[in-house]
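In structure tokens, one chain follows: the form predicted on its own.
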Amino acid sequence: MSSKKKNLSSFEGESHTDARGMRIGIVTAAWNKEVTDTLLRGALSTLETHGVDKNDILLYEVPGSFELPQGASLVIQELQPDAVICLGCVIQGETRHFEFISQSVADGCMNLGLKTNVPVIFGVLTTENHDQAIQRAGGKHGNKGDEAAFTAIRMVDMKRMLKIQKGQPS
């Protein structure tokens, strides 16, 4: 299905996740601040909205979205949250600069994940211009914070879920 005319940020149909008593880092890019911030009100709401307390909100902010991976490693390695979620805008320039600060972000939370059993969740935009980065920050096609938070919570559901299931505690 083409998302062209589609809010990706809705989730009519989704079972309510209770998130209480999760810890999320976000680790936030200040390259492309007016779109970032964006995405981290989205964030924001939607782990306020399903019940994350304010102080179990980690709030931190890097230079750009190549030193995404490296600010999640050292929120996970120095308080240990739940989830982090991590925050960036890469728009497409006239060189290759794009192409690989895209993957390497893409490629090192991911690999942060794997390495630490903590969920990295990428939410970074990689957008051929401006417009497109606030259509997806907010605009008509939802706000990509919002999609991050609630994978997260999701993500730590999961984790909790499986804990039970194995007969440790959550």
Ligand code: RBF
Given for the second form:
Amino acid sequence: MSSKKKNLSSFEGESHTDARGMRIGIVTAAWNKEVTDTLLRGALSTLETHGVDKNDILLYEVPGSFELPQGASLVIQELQPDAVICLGCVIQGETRHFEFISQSVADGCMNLGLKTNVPVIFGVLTTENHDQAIQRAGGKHGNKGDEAAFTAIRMVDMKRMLKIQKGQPS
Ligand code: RBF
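Switch from the form predicted on its own to the form predicted together with the ligand and print that structure.
Following is the full complex, with the preceding chain placed first.
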């Protein structure tokens, strides 16, 4: 799904999902903090708009994006949230760290979600430069923090639906 032409952060027509009662963990990386703070603000605002209670949002910070899967794993183990959103920003530098970190975080989030069946949302910007990151954190490409939060809500909603359907005789 390309976000080049479309601002994916506007959820027209889909914004009525009722997220009341959901408990959502958010783990945010401190690297590139001016970007990740904006992602976090977007995620918080989207969760609250959809009815998630402030007290049901579990906020944690890790040093860098590489630590996000571990942070998310600890939150799942200790607090059993309905979903965890991982927010980070990895900007391409002159070394190969970019590739190692980006791939590890993506794999880590995916594997953790599959292992625990708790949705782990990949809200990590992986950009060539700082400007591209800013454009995706409240700039012309929207705020990917909003999008990550809405993805979490949709995944928890799907779990709720499955539970209801399972309880219904066919
Ligand atoms: N963490 C990020 O979240 N974004 C980055 O762009 C980023 N770049 C890094 C570049 C280098 C050369 C190093 C050593 C670390 C970087 N980190 C970055 C931190 C990384 O995610 C992690 O916190 C540290 O490697 C410690 O495990």
